[in-house]
Structure formats: structure tokens, C-alpha cells
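Here's a solo chain for you in C-alpha cells, the form predicted alone.
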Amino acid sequence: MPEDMIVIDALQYVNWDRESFLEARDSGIHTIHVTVVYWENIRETLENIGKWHRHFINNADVILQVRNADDVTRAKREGKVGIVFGFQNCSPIEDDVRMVQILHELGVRFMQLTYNNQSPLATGCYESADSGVTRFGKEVIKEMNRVGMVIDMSHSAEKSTLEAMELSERPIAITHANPEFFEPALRNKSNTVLKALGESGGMLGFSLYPFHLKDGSDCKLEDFCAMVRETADLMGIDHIGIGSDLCQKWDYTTLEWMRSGRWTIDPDFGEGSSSKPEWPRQPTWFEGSKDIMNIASGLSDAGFADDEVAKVMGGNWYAFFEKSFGPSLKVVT
């Protein structure tokens, strides 16, 4: 396993305190894209935020902000975590186009269109009808295009997914999901969708939250591996990574709170779920950010060269940060 390698995890959801950085660094994981926001408003956004840049002074001497390509091999000279600030929906920007801005400069890379429901942006995976990217999307991935704000569709629609990687002049993101072929869940995407981002020069995540996975939590590494194969033969090698969706260190109440925000009294038990929904048991050989490198071995044992083996951990999303964050050569009038 290549030594130089860069691992980045492009997708987790923990409620971070001390002993959680220091697991994640101790992992060999080099940046992680941190969850911020699920449907707050923008001033709870901001309070998100702060509590962050808390994190970043307390635990100076382990974990550091990432706002480009360099503070992540920064992060790896310097023994650290680099920490990715990402949106898992839009309602921070609210109704007003100029907060991709605000919130670009604030550090945030990341931005879902939609969160499973219709947001004012695009569609969400679970709504029964897609209309596809809104009037309001439109001006959203132009404004997010010219900052230098990543497009996720994650949780997106599938025309809608594949609108917004037309309309956008720069390559999206799916952070976390798997191909439906792997997992029939309403999250993971078709080959359509798989082919086309991989066409347009765009980035998927692997996902290994239970729900979107083969056998749930009994799943295999070895058949996530072969997943992984079969993908890379659709996409091409350079156009995977790892997404992990960890959700660690939450109690019911949080679960209950990213699958329902405020738009329902009921709960939402979302997919997986028939009753009272509890966070699912992760697979043995991905119980968290320790075992990270149980993926490396898996891929090699898998047949995966050593240089593909390092795209896949991370070298492909290092390639993506470098032409992603940063803003758009076009001039803008």
C-alpha cells in the first residue's frame, strides 16, 4: 500500500468532541467533509459555524479548516485532520442567492441540492413526482459555480441529479451513496446517473451506512469490494472514492431530527425503517473512522493495484478539491 497515500473521507456525520478527532486522525484519515447543517436556517447555520471554529481552537494541535486543496496535504505534513465544511441541504442560503457567497467565505465547499424532499432547488429521493431543478436552482449552481461551491446530489432525484450535471459548468458530487445495482435504496443511483457523472468528470463516494448497503449490516468487504470493481469499470477509476456516511456519538432525538427537520410532526422513519428507527449497526470491518484502512487491504486483496487502491482512498478527491474550490476563471457581469 502506497505510504504517500492521501485518505479523504468525503462524508460523516459524529458528533465530534475531542476523543472522536483524535480517533480519526490516529485512522490515517488525512480530511474529513463534515455534516454542518441539515435543515437550519442561516442563523442557526452561523451558530453551527461558530461551534466549529470552537473546535478549531480547542483542538488546535489535531484537527485544522480546509478551504483548499493545500490545507489538505498541510493537514497531512502536520499530522492533523483537515476538516471540509458541507451543506446536506440548501435552507441556509434561504431565498437569497448571494449566501452561496457569504457561506463560500465562511469555508463551506459542499452544498446538496435537497435533502429527500423538494427544496426550493431541485427534488428530493423520496418525493414520488421530480420536477426536475428549479428557476431558483438555475441561479443557485451558477452562483455556486463562479464561488466555487461543490453541487452534491446525494439525496437528489434522478432527474434532477442529472439536470443539475448538465446545468452546471463544473463537475458535481454525489459524497455518499452507492449504485442501485449493489443496494435497490432510494439514495443509491442508477447506472444512468453513475455513467453520466462519471462522463462529466464528477466525483461519487461510497457509502457505508448500512441502509445503502448489500445485506445491510452483514455486508461483506469482500462483496463491497467487487461493488467498488464494477463501478470503477461504469465510471472509470478516476471518478471514486470513499463517502463513509458515518453517524456516530447521536441519540435518537438526532436521528429523528435528520430524517424529519421541521416539516412533519410525525416522525419520518425513512428508508430501512418500519417502525421506531435507531441508528442501524455498522458493518464489522467499518464500525468507524478506525477502521478506514480495512477498505485500503480490502481493495488490494480485491486486485486493485496500488495506485488504484490510493485514487480510490482518496487521490481522486484530492484531484477534485484542486479544481473545485476554488473560484471560476469565467468573468461574471
Second form
Number of protein chains: 2
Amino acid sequence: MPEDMIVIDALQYVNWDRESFLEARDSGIHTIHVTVVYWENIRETLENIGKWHRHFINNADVILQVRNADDVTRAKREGKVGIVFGFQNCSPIEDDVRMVQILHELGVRFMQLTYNNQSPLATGCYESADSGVTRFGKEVIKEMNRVGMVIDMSHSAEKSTLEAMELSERPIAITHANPEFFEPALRNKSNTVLKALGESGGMLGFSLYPFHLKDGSDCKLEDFCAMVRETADLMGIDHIGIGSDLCQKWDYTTLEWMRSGRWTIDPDFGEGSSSKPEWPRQPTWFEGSKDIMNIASGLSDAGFADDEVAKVMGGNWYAFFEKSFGPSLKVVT
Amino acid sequence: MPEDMIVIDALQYVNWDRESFLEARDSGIHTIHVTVVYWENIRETLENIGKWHRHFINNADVILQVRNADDVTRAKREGKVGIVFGFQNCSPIEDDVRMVQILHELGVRFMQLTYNNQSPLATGCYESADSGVTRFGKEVIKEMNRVGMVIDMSHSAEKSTLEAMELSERPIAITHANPEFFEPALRNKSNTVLKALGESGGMLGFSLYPFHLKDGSDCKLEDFCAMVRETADLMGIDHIGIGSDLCQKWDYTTLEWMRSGRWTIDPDFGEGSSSKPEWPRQPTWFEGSKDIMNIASGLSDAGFADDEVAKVMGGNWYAFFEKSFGPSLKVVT
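Next block, the form predicted in complex with another copy of the chain, ref. the form predicted alone:
Every chain and every other molecule in the complex is listed next, the one we just looked at coming first.
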């Protein structure tokens, strides 16, 4: 295990309170990309960001807002947890491309173009047909590129994802998903997508959400780490990290909101089913932030060298943040 | 020319004032389907409906709101113009299927699933790929069927239009467009679509907007009427009417809003072009509501029998309103 590394979890959706912030800090995580919205419109989004402002004030000794990569090192230095804002859907921009800059100024650094369903920008992974990136989608990608907001295709369909990589002048991310070869979930990604993602300088964050894992809640750490190795061989060791998709402290109502939003009257069960609608149980080796270092140990045990472990645990995300969160220089490598 | 007929224009977008209401009344039109929104969200939509409430109060001697077919006969009897509310886009429902009933209660009787671009419900006719009706789209169609709001596919792409007809339990409409064989505009419809529309009990409203006409602003009334005959042969005489797409009294800013909404920073020129961005000139024989009877005369001159003229001028729309604007009886013929 490396002595000193940057640890980043590139997606969590937690019902945050001081206890969770303390748990995250004590775990050794330096920065977390947190989900601010699923289906919220702009007004509701500003409200959620306003709630985060209260968190930053009330927990100033434990957390700080990350707007650029330097803030991650500052968090580490000060023994705090950095918080990066992100959206799992494009609903906050409503129909207005100009919202992209406004939200970037408020600190939003990731936005998914779709969340499972078709959006005005692109197609989600639960639709039966995928028309790719739309006219509005192309405008939004240009604007996200310009200001430095990362295009996240975690919940998008394949053609849309490949097109987003093509269209985007800057590398994109799949912050929380696994390879399809590990578990054939609609949310997991094909080798075609992963290879293209690596080649274009993008990042994949490995998910610890049971529906994305082989054997679900009973997934073994060894199997997970073997999958990481196989993905590293496919994409390159510099393009992978953690995006645990940890969902914590929420009741079933929140899961219903995530799955059904306001778009259906009869509930949609998403990755669950009517007989098993509830939140899945986390694997015993990753029940929350507190267990993040189990992954580092698992990777070491699986034969990853120290520098490789450091890259996967956060070094790669850090490098990606460095080149992604600022305005476009029009020369991006 | 028939002595007594119901005259309905199934789409106009006019910057309404008392003068326009009087012109419409004096023209012999009994009811007009008016566009209330293009890209407006729910809040802005309610504001536009609120403006209509003022119109109804201030012009109670000239116009009345049409909520069902009986209101059309009442308008005719009282020598007034009936006004039916409709949306050219699904933006008013935002992401919420429950808005459909709310808007129906407020009198909205038509809603397009898309306006040129991809929407969360289906694909617009200006997109390069068409994924058909989405998951959310299916929910919205069910709800529109239930309450009695007509699915309008005037600005939608082909596959989406055919799927909407399939999915909808009630006949749908293309309130304002022409056959592709008349003018190969993206907005005009293929014979496949028109045939399916007629067979499913739906309605086509013929457009008088120059971009949808052979020879544009110089289109001849005879050519237009010959096209109506050919379409009647294709779809059946009971499935066609007028939907003039008359746009009047607006400046260029409104055209920009229609075309570019908030989805693009550089302007989109829609059916126009950067060299010819402005509103097109109407054909001399249809410069506004005042000329509606020119079409009736033209149809008579082209050999349409009186009962056929009456059907095209409004009888068919009336019959369609009768079966479409109320709650679903689950037996719809």
C-alpha cells in the first residue's frame, strides 16, 4: 500500500449530516463528487446548492468546496473532505444552454446528459432506442467544454455515449459504472465504450452499487479487484478510479424519486423489481466511506504496484480534475 | 359553396389584439386553435393562459373559450370566434406527467410531443436520428388519452409520429403541415404517415405557411386545392381540414424565440436561412383570417362537392373535437 496518496470517490449520494462528513474524513477520503440533483429543475437545484452552503458553514472544520484540483490538495493538507458538485441529470438546465455557465460559477463540475431516460440532450440507458446526441445536446456539450463542466455519461445509452466522446473537445467521464463483462447490467458499459473512453483521455469510476457488481451484494473483493485489473488492461491504468455510487441514509421515498421522478404515475422499479424494490445491501467490505481503504488493500493484494494503487484510488481523478474544471484553453491534451 | 358550414382553423399563432379578433370573426371562422406556448415552462405557460383570460374578459363580445365541441356551435350561434388552447411543444409539462390533467382542466386540448428538436417525449423533425417515443413519452400519451388532450405531431419526426399513432388509444392529429409530395420540407409528411393517420381516424390540417407550400409565397390557390384533392384520395375526405399556421403581427424577435428558444447561443434559422432569416410573405390569396373563404371557393372551383368543402373547412375538425376533448371512454371509434 502506498504511504501517501490522494483518495477521491467520484460519486456518492448520501443524505449528508455531520456524522457522515466525519466518517468520510476519518476514512482517509480527500474529495467526494456528490450528487446534488436527479430530476430537480433550476429553482429546486439552487435550493439544494443553498443547503450545501449551510453544510459548508456548519461543518467548516470538516469539509470544503472543491472548485478546482488545488482545492483537493488543500482539503488533504487541512485534513478535510473536499466536496465537488455534480448532477446526475440535465434537468437543472431545463431548456436553457445559458444555465451551464451559471451552474459552473456555482461550482458544478459534472453533469450527466441523461439519467436512464431520454433527455433533451441524449438517450438514457433504459430506453429501447438510442438516437444519440441531439441538436440541443451538441450546443450544451460545446458550452460545457467552454466553461469546464465534465460530461458524465454514467446513465447514458451506448450510441449517445460514443457520440458524446466524439463531439466533446475535452475528455469525458463515466463517474460511476462497471464494465458489462463484470455484470451485464443496463448501467454497465461495453468494451467498445470503455476502450474509446480510455483512448480519448476519459475516466471510468468503478461502482460499488450492488446492482453493478457480479453476485450483487455478495460480490467478493477479490473478484472486484480482478475486474479492475482487466479494465486497466483494456483502458490503461491512467483512466480508472473509484466512483462508488454509495447511497446512504436515504429512505425508500428517495429511491422512488430517483427512479420515477415525476415522469410516471405507476412506479418504475429501475434496477430493482416490484418484488424487490428496496435499496440493496452493500457488500460487507464496502458498507460506506469508512471502508474505502479496503479497496486499496484489495488492489495491493491483487498485485497492483503502489503507484498503480495510488492512481486508481484518486491520482487519476486528480489529474483529470486538473485538466477538466477550468475554462477551455482550446488546446487540451 | 355550401350555404351553412362550420369553419375551423386548427392552428394560428397571432399576436392577438381586438383588431385580430374582429378580423377573425368577420372572416366567418367559428373556431381557431391558438398556440399558447413554444418553449415556455409551466410558470410561463400559466402566465400566457392568464393573458388569455384577460382577452376573454376584454373581448367577451367577440371571442369565447372552447373546451368541447359544443362550444364551437355556441360560438357560431352567437357570432363569436371560439378559441381552443394548444401547445406546440411539451415544455409546459416540464418533467411531470401530472401536469397533463392540470393543463387539460385549464382548457388545453392539443399538445405537440416535440417542436423540431428532440424532447423528453419523442423526436422532432429537425433531428438527424429518431428514436421514437420514449419511456416518459409513453406515460404522457396514456395520460393525454385519459383526460382528452390531443397528441399533435406536426413538428415531429417520422418514426416518432408512427409510434405515437400506434401507442395512442385515440386518434391523433397533425394540426398544421402538408404532404411531402407537395413540398419536400422537413416539416411536411410522407404518404406513409398520412395514410396511417387517416386509417387511425386522425386528422391533418393543411398549412398555409409559405415554407410548407409549393413555390412558397408564390404558391397558387389552384395548386394548393389540387394537393388537397390528392391528399383526400390518399387519406379519405373525412380526415383533412385547415390548420393554416398563420403567424401574424409578430416581429423578428418572436421568430427567433420560436426557432432558437433557449437551446442554442448562436441563432438557429429553422425553415429560413442566415441570408433569409425573416418571416416569409403569405400567398396573396391567404394573407390572414380574412381570406379563409378564398380556400372554400378554391375547393369548389377545383370540383369539391359542397359537403366535401364543408368537411374540409371545419366539419371534420368539429367531428374530431367531439370525440377527442372529453375523458377517455375506453371505447373510442
